[in-house]
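Encoded as structure tokens, the following chain is the form predicted alone, with no partner shown.
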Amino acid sequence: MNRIGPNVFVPPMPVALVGAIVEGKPNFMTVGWVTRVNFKPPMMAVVLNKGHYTPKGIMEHGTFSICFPPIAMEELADYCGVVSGRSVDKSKLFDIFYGDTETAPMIMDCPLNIECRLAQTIDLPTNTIYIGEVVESYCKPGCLTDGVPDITKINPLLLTMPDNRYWSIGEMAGRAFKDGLNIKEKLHGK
């Protein structure tokens, strides 16, 4: 094996647009760290860098979205990205949407929203950690399975870091707690 020093990412990381009113407009910045971090109640993290402007109306409203975007929004993502609100108004962008709280701002062509009120904030020396309560998700129809979001439907845009370059999700694997029995079969019994 070799070091490669412990500046290191998991890859792939979805690409999310996070939301929220600042300053009484919608903002939206584009975001690699994002994850779920609790199953009940549903929780999401976003991570983000205390210099940008979208945690102001986090902090302000208690409230953000998470959108998913498709692998077609690719240059509109990254473009959320590379200018800030502060000096761009990017809810120009986007056909726009709310849910329950009214102040998490969706874009109705991410195939994926999901709404969040902020339950907790982590402080750490660069960034801050936004964790949210799920207060409701939403999916376009032609992008679920039996009522359930389907990946290859909604074609989500990936991140790999340090090489900073986006990727489609391949063909699938293998079936998470199902293929595993048969080890733990041949291992320990039925």
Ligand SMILES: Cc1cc2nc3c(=O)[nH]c(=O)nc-3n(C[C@H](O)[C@H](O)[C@H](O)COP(=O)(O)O)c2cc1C
The other form holds:
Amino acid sequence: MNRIGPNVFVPPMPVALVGAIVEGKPNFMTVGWVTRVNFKPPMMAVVLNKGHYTPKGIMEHGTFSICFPPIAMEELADYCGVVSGRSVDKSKLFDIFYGDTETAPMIMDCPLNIECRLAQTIDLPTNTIYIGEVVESYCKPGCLTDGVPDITKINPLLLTMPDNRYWSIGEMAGRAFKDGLNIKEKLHGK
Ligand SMILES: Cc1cc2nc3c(=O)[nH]c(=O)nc-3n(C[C@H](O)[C@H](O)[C@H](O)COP(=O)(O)O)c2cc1C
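Form predicted together with the named molecule structure, per the form predicted alone context:
Expanding to the full complex; the earlier chain stays at the top.
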């Protein structure tokens, strides 16, 4: 094993656009650090550097969105990660819709959108974790299979760091909570 140092990342990460209304206008920033953090109620967390513009809106309205762009939106998604709403108006880039909270802007062209109400923040040295309770999630009808988001139809944009590259998904590799049962049975019996 090679030691590669502590500055390491989860490979790969889904790319998300985190949306909030800042100073009266929808704003979106690109985020790779996003995850589900609670089972019941469903909660999501996004990890944002201090000093970005989007957190201002999250704190003002207590709401935010997590929108997952498809590969086709790669350039737009990257753009939202290299310019700040503080100096550039990002409100007209997308066809936007709103859910029950009315203050979490979501993106029509994103196959999966998650609407969150801010539940908690955790302050870390350079970043703040914004934890939101999921109010609702929205999936394009063409991206569902049996009522569940289908990754082959969503075609999500993936990211690796620190090499800063975007990727698409590969082949399905197995079934979760099932394929380990063979070993379990061999080692521990039925
Ligand atoms: C691929 C990519 C991933 C990023 N991931 C994060 C992230 O997880 N957290 C973060 O705070 N900034 C992240 N950024 C940087 C912000 O998106 C960027 O600074 C953005 O301009 C902030 O926008 P705002 O000032 O309008 O909020 C990422 C940028 C890119 C291009």
